[in-house]
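One chain follows as structure tokens, the form predicted alone.
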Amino acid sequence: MRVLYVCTELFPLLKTGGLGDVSGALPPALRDAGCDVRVLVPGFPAIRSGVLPSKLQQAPAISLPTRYGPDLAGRGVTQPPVLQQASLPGSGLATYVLDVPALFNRPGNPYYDSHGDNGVRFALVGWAAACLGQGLDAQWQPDVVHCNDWHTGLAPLYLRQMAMPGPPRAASVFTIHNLAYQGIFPRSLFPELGLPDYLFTIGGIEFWGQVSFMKAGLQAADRITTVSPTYAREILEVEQGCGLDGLLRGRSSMVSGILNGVDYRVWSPSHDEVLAHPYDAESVELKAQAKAELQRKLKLQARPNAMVFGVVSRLTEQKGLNLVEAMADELVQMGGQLVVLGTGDAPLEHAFVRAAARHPGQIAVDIGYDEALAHAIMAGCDVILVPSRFEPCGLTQLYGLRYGALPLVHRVGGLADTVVDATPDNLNAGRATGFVFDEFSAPALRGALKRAFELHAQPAAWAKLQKTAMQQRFDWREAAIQYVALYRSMKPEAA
């Protein structure tokens, strides 16, 4: 079975989210399963400086051809699009890296529209997809493409209906890894997507008098997933369906959930290199030294007994943190301690600075993304908040399951399918890992929190609890074998 997993970011390479922690893990374990993978990525200076120096397959280039597929006129490109064949570092992964250096050459987030062209960008990205599952590369064509988020929507869409003559030859997979972010560009954009005008309809890509990147991957794929099962259930419904659950109703049988993993070669605090100490279920009791550690490096109060919070998300109504933010001061006079390391909407980042000056030594904050610190605190605290107001998978939580720091959660999404509540009947079946509240609001939240500091003055139960919570398990292997299951209902002759 031959895979073109297609992503615009990559771990250790590139990342902004959990998208990078994905695309970072799954194409490996999806070889280890038995598939031949190959990823494609645009050529983003952080990609570029990891890959293509190497030049390790010494792999000729590929021409992109330009006749269909987007319009680059006027976009400063002067010579063809290529694609560059090198092998990831680490995993030795086959790779094709979209080289246009005019489109994807530029510093900072690498979604950030600066030239006003990301639907070009991105369209371009999946022009190539396509173009390489109908053939483009005369030494190795996929089964099956695999599409992750907006950015690559319009794959299927090139798939099904313009890349090179005959009938797709590649069955595609869209994954949906966040629902709410779409790829809208102005109805300008659609004359430079070289698509047939009748695809500019509500049958189409059209939405709401714009184009629609994600609706496009949703229209055109063979299959679709989504990265936990709760939420493939939640987005037919109009609260989290953000516009296209009559969509996504009607393709209902072609909609899955499998759940994302945790790479614990990279998440795990019995050998993180971040780690002064490192621990394992077995030697939980040494968790106290990384949290000793987080306070002296953020200028807490050196206090053992007090119960340490974390956030390391984006910092976004969505992830629930106006919540935590709201319950900061309350959180402080209950005798704990916050830290919070992120960045996203900026009246929110001012609030929680201004948390952190009202007091002092005991919340925390640094906006911005530090590896080294997420994980840092990952092993330092003793909560990992993630009270999202809705959550397509979560990787947070399953990273604070590794390390012992216990998730609360909100019961939505890949939160609701990864964490059990420290009810009185769970804790004594042996089955709780953390904290859940249904109701998203600041009194629920303010709920599950009393209920840890409960928990957390029984020492014994906490141990206990924080045990269990390190002893599951949530492998990539298992998502690949999902994933492999699908791509060989879609192509049983190439099993």
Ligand code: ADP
Given for the second form:
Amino acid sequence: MRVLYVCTELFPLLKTGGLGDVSGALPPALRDAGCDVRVLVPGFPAIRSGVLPSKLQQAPAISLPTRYGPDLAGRGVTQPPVLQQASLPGSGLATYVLDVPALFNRPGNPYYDSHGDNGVRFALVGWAAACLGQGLDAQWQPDVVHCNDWHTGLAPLYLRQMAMPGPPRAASVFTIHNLAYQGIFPRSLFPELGLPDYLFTIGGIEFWGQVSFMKAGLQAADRITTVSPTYAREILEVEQGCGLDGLLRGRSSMVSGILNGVDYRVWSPSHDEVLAHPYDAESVELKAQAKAELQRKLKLQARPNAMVFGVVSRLTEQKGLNLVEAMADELVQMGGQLVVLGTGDAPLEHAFVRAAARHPGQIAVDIGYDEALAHAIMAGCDVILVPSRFEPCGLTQLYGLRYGALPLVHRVGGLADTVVDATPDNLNAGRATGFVFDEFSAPALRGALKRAFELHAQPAAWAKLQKTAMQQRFDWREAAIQYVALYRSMKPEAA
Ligand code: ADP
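Could you present the same protein in the form predicted in complex with adenosine-5'-diphosphate (ADP), rather than the form predicted alone shown above?
Every component of the complex follows; first up is the chain already shown.
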């Protein structure tokens, strides 16, 4: 089974969130599951410097046909777009880098539309994927093109539309990592996409008078997946369907949820380079050292018994952290400490900074992006807070489980699928792994916090909960097996 995995970020080279983690881990897991996997990624600076030095000498650059596809005229593209062939550092996976410096070789966030040309440049990503799916590389044609989020949404559509002579086209899978980000562009973009006019309709990619890349992927992909079974159900309803629930309901037999995994090579306290004192489920008492180090590092009072709550997150409406901010004073009054690492919406950033100023030594806030600190927080905190309003899968609660930082989460999406609430029944049965609240409200969060404090005051019960949490496994191997089954359902003839 030959699989082209199309993504726009790739840990450890380029990451803005969970998609980077997934793209770094799933392709190698698919290879381990027996697939012949290649990756397609745009040549952003971090990708160019990380991947291009390993250009495959035997594999020349492949020119993209530009007679059809997105119109690059007036976009400063002086050289024909090419796919450089290289191998990924670490995994060694063969990789096509979409090398168009005028469009991608720009510093900063890969999705930031500094030149007002995001529509065209991400259309080109879709076009490149579709061309490969149609056999552009004479040496390797994928059976399946696996696309991720709106940035790649045009790939399934171009694949359907193209009529290149040659072998049959690849099948397509479109994975939704977050339905709320849709890649919406003005109507004026449409003529530049090289698509027939009839596609600018409600049955095509028109969305309230604009162009939607997400809709393109959902309309045209042979299969749609999302990153947890619960989110796969939630997006079929109005509340979480982001205006696309009708379309998704119409295609519901093609929609499924496959839970993300954890790259335990990166996220394990037993071999985490950030930790001076590694630990595992059998030596969880060493976690106290990580806590002391975190308190020292972030200038929190050195209180071994204080319950430390951690947040590692984008600070956006989705993540529900306004509830945490609203509870910050109370949390300190209850004897807790709070550590927040994140960037995002300015009002929320400021509110957390003010909370830290009100409670020096008890609340520490780092507005920024810091991979090492994210690991130190997982290791040093007792509870990781993930009260998201909605959450397709969520990875930080899974990292929390592994590090014995018990997740406290809103029962939604992937959070509902991965955390078992510490109810008396679940505690007795030895299956509890964290704290779950149902209603998205400050009182409901308060209730869960109180339960966490009560249990923390019982060291033996807490230790048992931690042990159960740390023993959970969300292996990419499992997810890869499910993806392969999905690929096979479309391409039974592929080896
Ligand atoms: P999302 O993709 O919606 O942002 P996920 O929970 O799926 O949320 O993934 C978030 C990823 O980004 C995790 O690996 C988390 O550790 C990381 N992350 C988020 N914010 C920061 C930050 N400020 N510094 C370091 N890592 C962060």
